[in-house]
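To begin, one chain is listed below as structure tokens, in the form predicted alone.
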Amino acid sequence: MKRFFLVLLLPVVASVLFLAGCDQVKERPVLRIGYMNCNSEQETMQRFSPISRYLSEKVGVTFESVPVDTHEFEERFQAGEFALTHTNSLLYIVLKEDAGLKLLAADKRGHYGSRTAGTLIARKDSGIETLEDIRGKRLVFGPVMAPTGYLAQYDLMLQAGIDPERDLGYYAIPSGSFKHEKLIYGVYFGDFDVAAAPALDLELMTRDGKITADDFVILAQSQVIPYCTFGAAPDLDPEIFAKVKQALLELTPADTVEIDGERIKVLKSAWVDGFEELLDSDYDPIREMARRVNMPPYQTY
């Protein structure tokens, strides 16, 4: 008789455990990661969705990927849309100063690792050999909020006594995707005399055979500054913050996730070599540049 009742009881226990498991799944937190758009929303999702999946598996939280345009980021972050952010280093400073964003880790990519630099370049056969030679010339900048495609170069010129608003022939900012490559090609094909080119893009385009080092002369280069950065909302659960940080720092080129039945290498998909822990003070050189150039979050007019 006892055995009979035990047999009857087992399905009941199994059902209770199953329902408890379902409740746990339902109660699993869902948080959003805002990823700054670089070239397009589609590319942003393809690059970074594997990181969100990886973090979901490691942290025990369901992270959703959201592509965000640069000019919308601050308003949407302050509205509480994102628990985590992935932006360039200047936007990290803006969000920290204005909304209390907390530093998680910086991307590592290329020769300088978690840092990069801005350069001013000209074609080697252009006759432009020094920074002083750019007076009266045509210059192409990257997006205004690009630390090494606009800010660093604008600051380099000001430091050299060159006012871009008065001393250049004219300057332009390209629209559309792949803006940094457009800067370099704009000089290469003669549409502009000088370009505000990120050192990383020069490195990558040379590596990929799109250009050669002999094509250009580097007129000036900024100091190296932090590259793209993960941040967290100030009210994020400290336990989740710690787990996310650990997961990012431990991520290796061999780590994979499965998306739509395909096994994907997380770092390769994101175009990064890994992540590194930085101090907020490492971003001070960018703050100093932004103050000299009168840019957010320190603009006075």
Given for the second form:
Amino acid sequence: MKRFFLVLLLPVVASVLFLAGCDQVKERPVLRIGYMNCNSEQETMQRFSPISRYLSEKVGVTFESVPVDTHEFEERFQAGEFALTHTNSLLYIVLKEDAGLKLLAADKRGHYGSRTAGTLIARKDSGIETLEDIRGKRLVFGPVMAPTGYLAQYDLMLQAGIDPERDLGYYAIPSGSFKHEKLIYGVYFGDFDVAAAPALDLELMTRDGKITADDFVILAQSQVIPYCTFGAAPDLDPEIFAKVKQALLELTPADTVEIDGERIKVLKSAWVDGFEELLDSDYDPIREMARRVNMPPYQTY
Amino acid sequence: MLKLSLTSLLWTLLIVATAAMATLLLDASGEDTQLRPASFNKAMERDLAFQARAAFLQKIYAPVEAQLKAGNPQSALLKLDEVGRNYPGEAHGFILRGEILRGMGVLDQAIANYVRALKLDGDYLEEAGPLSRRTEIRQLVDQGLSELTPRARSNPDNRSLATTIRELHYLQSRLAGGCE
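Next up, the form predicted in complex with the partner chain in place of the form predicted alone?
To see the whole picture, the full complex is given below, headed by that same chain.
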């Protein structure tokens, strides 16, 4: 009799456990991370899919990677599309001021850790030796929303009494991808006299042997300011927020995830050395620059 | 008479024993003089290696120092990148990077670089010597403690600040003579 009941109970227990498992899978939240495109959607996905997978494993939430163009980021974030964002530091400020984005952690890469600087460079043999010499010259900027490829240099010129709109011969912004490298090569090959180069790109290109320190003269350099930043939507569950932050700060170069059957190093894939916990006040120098240059989110007409 | 001769005998024995001991001591010191050149050479080799290393480092990092002296810290960092391609992970590179970053006000990274250097090579803490950076490290610790400790106290949950303070304390302990 007892055996009969046991045989009857076994499938019932198995079914309950199975359904409970299904419920758990069903209940696991799916959240989206908006990653600001640098060069292309394909590159963005390759770089950041491992980090989304890593966060999913650590936090117990399924994170989906979404590549986003800079100009449409704010609208899509305000529409509630993303729980997390990965943007440059100026866009972080825009999203914070306009939509309450919360600071999570900043990327670390290069000499200055979670910070970098904007430089104005010229070829060493160009005869341009000081910032004053750039009046009437051809200058190439990085993308308009780049903190150390546009904003910092525009501000440097204004601070030095040079109005880029009136005092330069002309200025341009390269099209397509790899804009920062393009503008450094633009000066190197003589298409432009001066370039607004991020210190980080000079560093990376020197390290790779693409340029040498003797090729250029650094005419001016901004103070160091935060670099790319992870942020969270204001309504994100505080428990998830805390877990994401901890997972990012604990991420080491040895951490790997499996993508399409391949073991990938998370940090190396993302071109990042690690993450750092900054204070929102660390971004104040960028806010001051944006106000002086009349850029979002403080732009007035 | 017998008493006197006994005393003389004792004196004679004492003199003989003393002479024998002196001979033994002289023999022993004779062995030392034979060993001395070997230990002397060892010390000389060590000093020569140290001097040669210091001279070599000063030579290969001269372009970095030159940029620093000319007031171009960013170019100095780029020169460091160039040197680093041939000598990655060299302690002297971390020392110079720490020095440049401190000058630029990037204290947390300056501290991290000095820590990496000292973990690789403690010679930089020697009071006298061509590589000594003891004074600079002491100044960095003082600056770090006055600027970063209040910031860390106001943000006790900030893990990155806590890491920097731990590194600062590491430098402080090495200055005080603490080992790894």
